[in-house]
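The chain below stands alone and is given as structure tokens, in the form predicted on its own.
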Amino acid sequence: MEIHIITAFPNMFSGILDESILRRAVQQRAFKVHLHDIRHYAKDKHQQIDDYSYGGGAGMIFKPEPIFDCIESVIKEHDLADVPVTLLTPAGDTWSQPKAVEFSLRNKLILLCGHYKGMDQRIIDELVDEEISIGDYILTGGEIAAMCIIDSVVRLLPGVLNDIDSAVTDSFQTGLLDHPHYTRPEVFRGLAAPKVLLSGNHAEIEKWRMEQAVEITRKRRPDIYQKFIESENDD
């Protein structure tokens, strides 16, 4: 896979792609980064992407010319007139596992970092295929929000995890929330493993850890569970 990520700030993502599974994808060769820096696209000697809004207001605003000039460049160079842009904004769709799913099986993203105070609106006009969103809150650009989709896209890819299941089974790939793990030593401080886990009774410890995800993800997330229930009443 081929991430492009269109950014004022690639510096960024040198730590995560440096660490972890991310950094084992890289030498596995699952996938490539390639950042390209708006910057380089200025056209005065300030390297200036960013200007007041029109008609007043608090905050900057990207420039369109920088952005149009980049991602074209990139388009042309890399051979992706095919692939969507990716606008990481508030205002996009908030993203979940089965986005996640989604992109991972696309072989090319382009992911365009906003920043600022937001952009020039001919940009997203013009530019922009799809708009993402990693949840109601805001962060200082689109740069973290990049991390998290790169991340939780890689980790699907064939081969980045050791074991297929610890993604196969992760919360939400079920449609609901991770039942509950333990591990050595059986008893810690007086607190003791379930003894179902240590059974050896897979079809008792399988409906045990339905169970408690059901349980779990009733409590926590009742919009998940009713989606999961009316998913089972359709089945």
Contents of the next structure:
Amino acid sequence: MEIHIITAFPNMFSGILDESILRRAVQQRAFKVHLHDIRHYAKDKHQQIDDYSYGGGAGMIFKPEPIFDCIESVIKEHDLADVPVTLLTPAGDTWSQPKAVEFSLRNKLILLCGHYKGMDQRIIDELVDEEISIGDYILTGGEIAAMCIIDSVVRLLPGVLNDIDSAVTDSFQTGLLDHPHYTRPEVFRGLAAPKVLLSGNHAEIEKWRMEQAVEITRKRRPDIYQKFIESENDD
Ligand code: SAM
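We have the form predicted on its own; now please give the form predicted in complex with ligand SAM.
Then the entire complex follows, led off by the chain already shown.
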């Protein structure tokens, strides 16, 4: 997968790409990130990419020219004419596991990160194909939202996780929240791991895990629980 990120703060991405599973996935060439710095497309000598808001008010707004130049030249250079431009914005559709699955099936992504108060609406009207929010709260910029998208998408790509079963049994993927997990020691500070998990009886273990997942989902996420019950009734 090829991921193009349009950002004024490319250095923010070094942390996630240089550690853990994503670092290994980069080394395995499961995906490649291209960071495109909006500032390189600013034409004036101060490399100004933002300006005051017409009509007044607090906060700076990304100017249209550098972002238009950046996106148009990235699309041309990397042959991305058919690739949707995805803007990270609080006004977008809420990111979810089904969306992560859908994005993981694409070969190329273009993620546009806002910053400051926002961006000139003409950028959104003319260049953006879809808008994604990672939740009902405000970040300083779209970079962290883009990182959430990259992380949740890349772990679904073939070969990235050592055991793909790990991804397909995660919360949301199964239609439920995950069940509790235990590892050694069997007793820690007087707290014993559930006996059934050490029984070797796989049918019983699966039954216990399913019951736990259903109960946790019922208590914590009645919305997801309701959908699960409806899908069980449909089967
Ligand atoms: N004025 C904007 C508003 O009220 O919706 C908030 C701007 S925010 C401080 C700066 C940038 O961070 C946004 O342009 C967007 O790219 C990104 N951002 C902030 N919160 C986000 C969220 N929940 N999901 C995705 N991107 C977000």
